[in-house]
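Form predicted alone, single chain, as structure tokens, below.
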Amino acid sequence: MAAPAKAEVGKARRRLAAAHHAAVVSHERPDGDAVGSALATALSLRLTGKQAEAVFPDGLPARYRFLPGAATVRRDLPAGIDLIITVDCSTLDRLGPAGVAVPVVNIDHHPTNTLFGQINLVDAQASATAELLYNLAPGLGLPIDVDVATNLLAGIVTDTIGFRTASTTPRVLQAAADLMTRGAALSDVYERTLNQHSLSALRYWSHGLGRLECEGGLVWCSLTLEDRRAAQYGGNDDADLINLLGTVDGARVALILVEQADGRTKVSWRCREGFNVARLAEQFGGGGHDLAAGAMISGERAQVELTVLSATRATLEAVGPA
């Protein structure tokens, strides 16, 4: 998908200008790009005199509570809204309980985005939705002060894993530099979002790492509900363990399976250049990027693991040797 057309950006600007009360919604189990993008959008709308709230059905992960605007996050849609903006969400069903209303403006960077909005601003070339928002801000009439800049920088830093992904371009670095000029503190954002981990998260990791397997360029592990309880980890994600698995020397594909309380299993994939895990995720109703994707799969974890490993091995074999 190419950058949004000027006509579509103009439509979005007029819709934002006409709104009085907006809700900015993102996906379940929000990551740094979802959080940073939603908070930045809500704060920027407030600067223009609008009423706006960021909405996360699962609440805000603890590591992002330092971000400006975090204290105003809601779990449900507020009453009286006349505009819904979705950010960093590729499909309508990923909005969870918040998805009961039809969104109007869809802003995202996932190539698997289904263009579900009435207005769609989607650019798969952007490294993060936060980068896309930075690029769109002038055209949308959204001001960027130090608080908005901090949130946008957090989104970019986390989705590029500290400017380490293949999507990190000179334009991304220029955007980050400009956000720093506007007052965002790169060192603080980097430290809090990528380097700091809670003791419970590290204990949670230890359970998964105890099941670590590696075979023919594929590395994987799993996390259970009992692991979460034993570690006293409060989230329902993998505490970013997948990013560590993706660094294993010789591994072409890394994946992690996380058991959920509702009988489903969350699967996340990471891979090296030359492989496309988004296609794998789509087989299971998920999506994402070529090098990072995920899916929520119904079924008991052990059975899901067998099915997912079989599909991943088949794809590796089809691609052939590195």
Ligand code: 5GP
Second form
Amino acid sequence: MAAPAKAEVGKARRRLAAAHHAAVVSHERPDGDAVGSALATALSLRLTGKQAEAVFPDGLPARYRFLPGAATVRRDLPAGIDLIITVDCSTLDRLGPAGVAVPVVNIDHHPTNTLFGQINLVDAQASATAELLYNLAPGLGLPIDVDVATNLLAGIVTDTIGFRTASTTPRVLQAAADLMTRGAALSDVYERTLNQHSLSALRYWSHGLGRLECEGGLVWCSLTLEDRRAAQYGGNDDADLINLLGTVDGARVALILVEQADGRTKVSWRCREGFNVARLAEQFGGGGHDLAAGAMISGERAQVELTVLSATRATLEAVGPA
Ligand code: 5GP
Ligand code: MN
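Which structure goes with the form predicted in complex with the ligand, now that we have seen the form predicted alone?
Everything in the complex follows now, all chains and molecules, and the chain you saw is the first one.
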């Protein structure tokens, strides 16, 4: 999926112009790109005189609450909205809020996007939905002031893990430079979104790292509800430990399993070039990008671990030696 066609961008521009009150939503367990893209879109729409709100049913993860507009986030869809814009969300069933009935403009960069919108602006080449929004902003008539720029930069910085991923092209760096020129503070965004970890998150990591396994190019570990309690970690995620596993020398694929209170298991995969974990995640009802994907799988952790490890090993064997 390359850059959205001009005609589709024109359609979206007219749809945005016709809207009076828009809600901007993203996927459950929002990451930096989900939050940055949603806040940027809502703030920019407000600059054009519209009513617009970013809606996150569980509020924002603490690390993103410094972002401009974070204080105006709503937990439920407001009454009277005439447009929903989804950002960074590949399928309708991953959408945060339920009850989406009004027309949807779908803006995303996941190759697994199901094009569920009335209008779909999907570019799988973009490093982040925030980069895509930056590229589309002139065509959509969305202004970028310092607050919008800060949110867009946060989306780009987090999805490229600080400009480290293979998706970081010269164009990404040019976009980031322009966002800085508009006033976004790169070092501050980088520090707050990627560099700072709570003590409890590091204690939580230590439980998982204590069970780290590495075999045949695959590195993995799991995190349990008991680990979460022992570390007093408040989230239901892996606290980004997966990105550390992905740095292990010689590992081609990293995966992490996180036990959930509802009996399901969240699995995240990361891999190096030459392997595609999105296809693997899709086998389990998930999705994502070639090099970073995830799935929420029914079943308790130990059982899911066996199934997922065996599927991942099989794919590694099928691909052959690096
Ligand atoms: P993470 O593993 O860090 O949660 O997510 C890595 C990538 O996979 C992100 O692009 C995320 O949107 C996607 N992803 C994670 N979990 C799921 C899932 O359950 N379903 C789908 N479709 N994508 C997912
Ligand atoms: Mn993204």
